[in-house]
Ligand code: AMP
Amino acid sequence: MTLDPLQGFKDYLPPDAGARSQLRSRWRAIARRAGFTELESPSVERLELFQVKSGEEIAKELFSFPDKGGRPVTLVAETTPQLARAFVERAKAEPLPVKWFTSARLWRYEEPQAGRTREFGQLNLDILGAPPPLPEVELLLTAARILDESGAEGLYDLRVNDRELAEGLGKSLGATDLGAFFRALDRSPKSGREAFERDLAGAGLSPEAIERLEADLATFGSGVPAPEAAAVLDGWLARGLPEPGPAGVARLKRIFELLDRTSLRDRVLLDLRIVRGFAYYTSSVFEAFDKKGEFRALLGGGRYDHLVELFGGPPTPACGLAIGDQTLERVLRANDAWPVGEPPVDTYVVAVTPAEQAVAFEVAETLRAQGISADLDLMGRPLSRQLKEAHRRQARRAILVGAKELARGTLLERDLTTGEQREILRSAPDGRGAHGVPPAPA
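Isolated structure of the chain on its own, the form predicted alone:
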């Protein structure tokens, strides 16, 4: 018998669990800083909730099962359907725009791969009720701040496109199956030239049209920097881009114009290959990749203006993105940017003998109440072993509780970096000295 975690699942031990917790805390703080408010939803839902959005076949990709009442239910694989349901419930009373975020643990039943597990954490940012393209800019700015403050600053590019531009491009090339054309573009970075040409032929493109598209991708396929994007987009318009291509061009030009005075000016690329493989996206789409191109997308999202209607709500423009924890962790580790984990304890309280253990608990409790992290020995170790443990825990200082000091109403504070010691008042273990002298900054 084995009790190891199931395939696609894993334990996160210290200090990695602490590092992951730090990242999630940063994500929440940054989302709130940008005016997003948090939505929390169940971890188990009716299977139909996800089939409304993605069709009945989605059940093959979910951890779905009948509950004890025989109802088909599933572990939640994404929070967007839950968000749409919650919005429909409050649509008439909710001031627009709605800016919600979710930070959730999710489950998807698929073949585990590097950076793609069956259980994962994900942050979603969504804006409902606001037309394009201002929400797109807000999402890109907030997502970039999240990646930067997670440690990925300078390691990635944001890539944007518009599905209506891609549709116009496909029509201009004679595509008879636009869904197949989108899938061919989406897979092109990894499919190889032969497979790409085969996919394009399957979408209805002639050999001449395939050659024209490959020439465009050779010129622009690696991404067009924001300052040059307007000229490239105008070039496609000049070719007589069919509808709805011009609308996509107009949106993208406005996005780049709005980003021109932000920190993203040099980090956002126009990329023809970004179309996202989900049919519910209606126009703007975006992804982020590490600059070396070694990993999966760090984030993905776009505009989904008809999703709320699928859940019985009113016509509602909507836009959102998701940042997953698995690929971000791989990118950060590969670049020595993974957080150290749980922060060191500030103060380690040492009972010189067992007789002082009760006071040691009192001191630790007082420090914790003052917002100072404090720990103490629970093993009954001698003084030397307690001090060794304080060093192992990278504590800033040790507070020694000894009989002689207690008789004077004091404690002994030891700086664990310099070894310097001084007496402090027992009534003020936060560090005010026996003569009211505050300690040096930590």
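Moving on from the form predicted alone, kindly provide the form predicted together with this ligand as a structure.
Lone chain follows.
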């Protein structure tokens, strides 16, 4: 028998768990700073919620099972359907646009690999009620801030496309199965030339059309920088793009025009290959990848203008994205940017003899109440071992609680880097009242 975590799951031990929760707190704070408010939903749902609203890809990966009453339920694989449901409940009361974020654990029954786990965390940012292109810009700016302030600044590019443009391109190339055409594009960075050509043929493209697309991808495939996007899009339009391609071009041009005047100018690219797996995306789609292209997507998202209606709500334009914790961790680690999880304790309080134990607790508690981290011995160790432990813990200082000093209303503060000692007032163990206290007589 093994009691190990299940395949695709893991324990996060200190200090990594601390690093992860610090990052999550930072993400939440940045979302709030950008005017998003938090939404929290269940971790287990009716199976139908995801079978009906998410499309095939997710339906295949659901971590689902019958509950004890025999009802088909599933662990939550993505939060967008829950958000749509919550929005419908609130639709009449909420002034628009609604800007919501969720920070959730999610479960997908995928084949575990490096960076692909069965349990992972996602921060979702969604804007409901506003048409393109302003929500797209706001989401990308906020996501970039989150990645930057997590330590990934300079390590990634944002990639943007539009499904209606992709649809127009597909039709212009004679695609008869648009779903297959999208999947071929989506897989193209990984699939290799032969498989890509096979996928495209399966989508109905002739050998000449495949050649034309490959020529375009050779020129634009790795992404068009924001300042050049408008000219490239106009070029496609001039070739006579079938419907609904032109609407996609117009939207993308406005998005890139705005982004070109933000800090994202140098790190946002128009990328033909981005189409995304979810069925509900209607137009804009985005992903972010590390610059070296070593890892899977850091984030994914897009516009889903019909989902709220599918849930019985009013027609509501909507757009969102999700940042995953696993890839970000891998990118940060690969670049020595993974944060220190648990900072060392500031003060280690030492009871010189067991008689001073109660005061040691009092000192630690006073410091903690002031927001200063403090720890103390719980093993009944002698003085020397307590000091050793204070060093091992890399505390900045030790406060020694001894009978002689207590009689004078003081404590002994030892700087653990320099070894210097001074007396401080027992009533102010943070050291603020220390001035003028004479050093202890030897």
